[in-house]
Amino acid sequence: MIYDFNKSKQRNIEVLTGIRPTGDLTIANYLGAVAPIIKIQSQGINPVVFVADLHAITDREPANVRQYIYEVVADYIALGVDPQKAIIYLQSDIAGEVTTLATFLARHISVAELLRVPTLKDKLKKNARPETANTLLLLYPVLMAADILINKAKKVPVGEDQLAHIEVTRLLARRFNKKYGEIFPIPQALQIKSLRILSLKGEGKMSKTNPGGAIFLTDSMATVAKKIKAAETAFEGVINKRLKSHILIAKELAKNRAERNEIDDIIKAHKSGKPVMGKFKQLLIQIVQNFLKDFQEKRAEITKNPSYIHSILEKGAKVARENANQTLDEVKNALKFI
């Protein structure tokens, strides 16, 4: 099914998810974040897409975030979400209506609710105190409320982290519903099945934060051949947390049978006690190295035309403004507020 955008009624959104313009995405994005929605889309399903820029500015600079919205996009779109199938825009395209909800909705749940949220807690201990942690890291999981339930989403893919921010988003629902009528569908959360790619070195999961150990997908090929020739294994006979993550990235990046055919052989070779490490590295070099020759090669055709983005999200934001002037007309009826 192809989306309609000249439609004027108020859409049925069966999933959305967001994504956040932080920078350069990896492979471990990629395959966290970005094959679930493509997977969801061959299964018929055309999801919502929006880009989370007000989200973002929790903890990084509005200017640095804006210079990443458009590139965000051409990734997904690159990497195989269907612009066609999928409505994407732009959170702050409707900055006045969500923020408008999240008051409404924040009435709903106290401080020290908001407080006992796992991710709040534990972004905490990490890297904040509350004496200097800002407001909207407490507010964060009440805009995410106010991002699903404006848009009266039935199901939002998230990973184990985010399952406590849907349940805030259930919990707000049931309140205003219980109250004001039922206004709101209650979300599901369609959870992701959790993948745990570790930093080339061996540090930590791979992230933006520490490039030595992760791939990005715009790294050239002699990048990646350097970075996985210089990644930590394990000794022959032994699987470990780090080799088990290689493995993962080359079965999910293989293009087919045979490949990930001649990973369980080198795998299994090496449990056996072969040395063979030197042939997965290779093995794995040439399967991530295809897949960004595919995904770098479709991302410059996107990008030849400057407007292509511009239009997208401009289609998105028509259809993401109806959508929350409809459910923030309800609202206000419901709250006698007109």
The other form holds:
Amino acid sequence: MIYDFNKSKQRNIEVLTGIRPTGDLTIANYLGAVAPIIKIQSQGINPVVFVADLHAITDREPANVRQYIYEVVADYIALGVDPQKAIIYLQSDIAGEVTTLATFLARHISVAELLRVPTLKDKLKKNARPETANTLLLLYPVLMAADILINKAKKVPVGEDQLAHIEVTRLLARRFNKKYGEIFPIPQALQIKSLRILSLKGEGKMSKTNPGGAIFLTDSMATVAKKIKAAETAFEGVINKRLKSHILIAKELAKNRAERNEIDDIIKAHKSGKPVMGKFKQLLIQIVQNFLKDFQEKRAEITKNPSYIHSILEKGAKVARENANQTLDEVKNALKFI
Ligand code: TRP
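Okay, that was the form predicted on its own. Show me the form predicted in complex with ligand TRP next.
Whole complex next, starting from this chain.
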């Protein structure tokens, strides 16, 4: 459904999601985070997608975050997020509004509760220390709650790692409503099932931290072929985790039913002990290359005009600002802080 950017009273926001502006997306990022939004969009819902640049400065230098904003928007549009259907905005374009709401919300959760949020506990166990981690890490879920509540979003598609933050959002919304009146709808997490896309090389999931085993959206056709050719598969008749992951990639990126049938036929032959892994890899290479070629062409088209992304973000900021101000007015009224 084409979105009417000119209507002006508060929009009913069904689905909202935030994306971290980090560069170098992989096909695992596409399948895990972008494809679900495109699916929602194809169901006639106009999703709100915003670039969470204020969240990104938790552990990055602000100057380094700027460069990725345009990159990630171009990537998302080239992957199929339709700027006529989705509202795309930059979080810092409503920085004043969203951080003001975060300030009001933060009064309703204790320091002890924030320290118990599983994502933070995990981080403090693994790669951050309370002595050196900055306070944005502690406030991360409160800012995320402000993103969601300022839009009065009903559903938030997130991966498993973000579920705890949605719980904090729900808690804050309930506490605020109880004390000051029913302002916020209680948002629901729309849990995206996590796909097991493994690294093509070595252990673990496909991720940019292990670039040799990851297929990047920017990889050349030759690089893709090389990476897939070097990937391990499985002995005849055996289905292992790695092969399952390859099959998943092939099926999810396949263009049509004919290609999916071809995959099924090859895997059937493999299960019956035939040596068909070479053929499977050829097909996988072809599928991934076609997907990337398509993406790269669209992306080149999009970035040809440098003001295009800018104009999309401007259009989105206008809607986001109107909505945010409306919510903030209601909140300030309820708080008698005007
Ligand atoms: N924390 C999310 C992530 O790391 C990004 C994010 C920020 C977000 N604010 C949000 C996601 C609000 C959904 C809703 O992926």
